[in-house]
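Read the single chain below, which is given as structure tokens and is the form predicted alone.
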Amino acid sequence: MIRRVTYLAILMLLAAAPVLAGVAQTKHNFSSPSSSPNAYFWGAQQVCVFCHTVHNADPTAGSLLNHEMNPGTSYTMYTSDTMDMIQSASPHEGSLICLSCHDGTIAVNSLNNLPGPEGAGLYGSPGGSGLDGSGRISGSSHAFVGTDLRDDHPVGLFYDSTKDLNFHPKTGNSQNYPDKLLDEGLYVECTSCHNPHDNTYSNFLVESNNSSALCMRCHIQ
């Protein structure tokens, strides 16, 4: 039974590996000031637990979500008159969790549950000149979105071709285009072009955009 338990976690630490050694690289990993010169935090020894915790999570998020968020947050929704698809009023989880940190109204280090004794608070003291002195992002930083989201590409928006023939249908399959890329495999979120876990392609991009190919998974030229 020792052996298969260590077996098990083995193979468990060598499946996050990949995960971790990605972020670790990117300025996602806050502990870092060499990864992460702009906004870090002084006294951070993890990488992952300004996104996430095993217990004690947030249970009205996904994603063993450990960053606060704030519901009451109101958003300015993208408006366009020649939008034709469906757009809700304020953003799904799916870009939630990212304006959590990029709308500069919480804190990077604000967790539900701090590294070590259970509890929730602030982890480490901000340093980086995209970080205020409470430790949100700063107005100034290129990575403050706000909360006016009109200069945004849209979010929340329920993905429907029918609505509009500039855009490829839906195929039914959640490993092809554009299905691949929506949220819950109905919308469009922030994740549906970013990956927080990965940079290859800069800006956190889930694929290459050269010659716009990213965007044309969606809309046709």
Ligand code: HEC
Given for the second form:
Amino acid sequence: MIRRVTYLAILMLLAAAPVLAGVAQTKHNFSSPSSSPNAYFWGAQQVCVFCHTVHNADPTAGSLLNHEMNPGTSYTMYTSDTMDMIQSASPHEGSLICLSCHDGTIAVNSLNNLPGPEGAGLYGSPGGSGLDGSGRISGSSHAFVGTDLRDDHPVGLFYDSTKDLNFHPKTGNSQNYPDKLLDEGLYVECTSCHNPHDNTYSNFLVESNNSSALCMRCHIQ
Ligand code: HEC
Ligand code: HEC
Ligand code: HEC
Ligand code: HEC
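Follow the form predicted alone with the form predicted together with the named molecule, if you could.
Shown next: the complete complex, the earlier chain at its head.
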């Protein structure tokens, strides 16, 4: 509850948040063919609305999420004989928010709360080669992740370096690595490596991965 109220307060200050100004210049601005040439929506004028709303958000997701999620979707998780840490049966919030678009099962413009008084529905009509006719990320798009996560870095992972000494131990301080990359301070999720607002380091990475620096925030080798 406290977390949600904080988000609301931050959202109300959004006009004064220069850090977030960048999202309009990225491929996550679906209202603009010049920012997101492969995936945009004719008639859409707002930027944040594809992911956030100030009312009628999905209360289970946090971050005042406006994009529809399908609770019936199940994911095939990464498996490997050399994994030592505990992986949940499904991804957590910090991945589900991304997968709600990137698994290709729900239209990018399928929102809980449209701008204006309409309620839930579709916002604009799809344009660009990365979307199918229904506005979903198409299977041929480079941004398609799908529901089979066996070919992706594991997520839904409870970070515990005592189970594998090739990982940096947690510090207990959320400002330090690797803690600051962990969702809720606990899990490896999409948001460990990606910031959906900022494309400074390309691919929406949270920081530069030159010399695999991002990998080495958690991995020792
Ligand atoms: C493509 C989806 C997407 C778009 C577009 C988007 N956001 Fe977000 N936003 C997210 C996600 C996902 C989170 C949760 C991040 C996390 O849990 O680490 C988030 C979190 C936030 C938060 C909480 C604090 C934070 O940074 O984690 C604020 C505030 C916010 N967004 C504001 C905005 C504003 C303002 C815009 C428009 C200028 C915007 N967002 C556009 C996906 C988006
Ligand atoms: C509202 C739908 C939506 C949400 C939510 C969303 N994305 Fe995206 N994302 C897209 C679309 C559409 C594209 C552009 C695809 C294209 O260019 O063909 C994209 C592009 C990307 C790209 C490729 C950028 C590039 O330069 O090519 C990455 C990486 C990405 N998203 C990661 C994420 C992550 C991680 C999250 C969650 C934190 C997230 N996205 C949340 C719809 C979404
Ligand atoms: C451990 C770090 C890490 C995690 C976790 C992670 N990614 Fe990525 N992702 C990257 C890096 C690094 C790239 C840059 C391209 C590359 O090296 O393949 C990338 C690239 C992408 C791209 C661009 C297309 C491509 O394949 O290169 C998309 C889309 C994407 N990630 C989405 C996601 C989603 C959705 C999740 C959660 C299910 C996720 N990522 C989890 C590190 C990560
Ligand atoms: C936020 C922490 C974090 C970051 C950043 C991160 N990883 Fe990981 N990675 C993990 C954890 C935790 C595991 C699971 C280890 C285990 O269970 O033994 C893992 C597993 C892996 C595995 C599978 C190992 C196996 O045994 O099957 C590979 C490969 C991998 N990571 C590569 C990368 C690469 C490449 C990058 C940089 C793009 C990266 N990781 C960034 C935390 C991270």
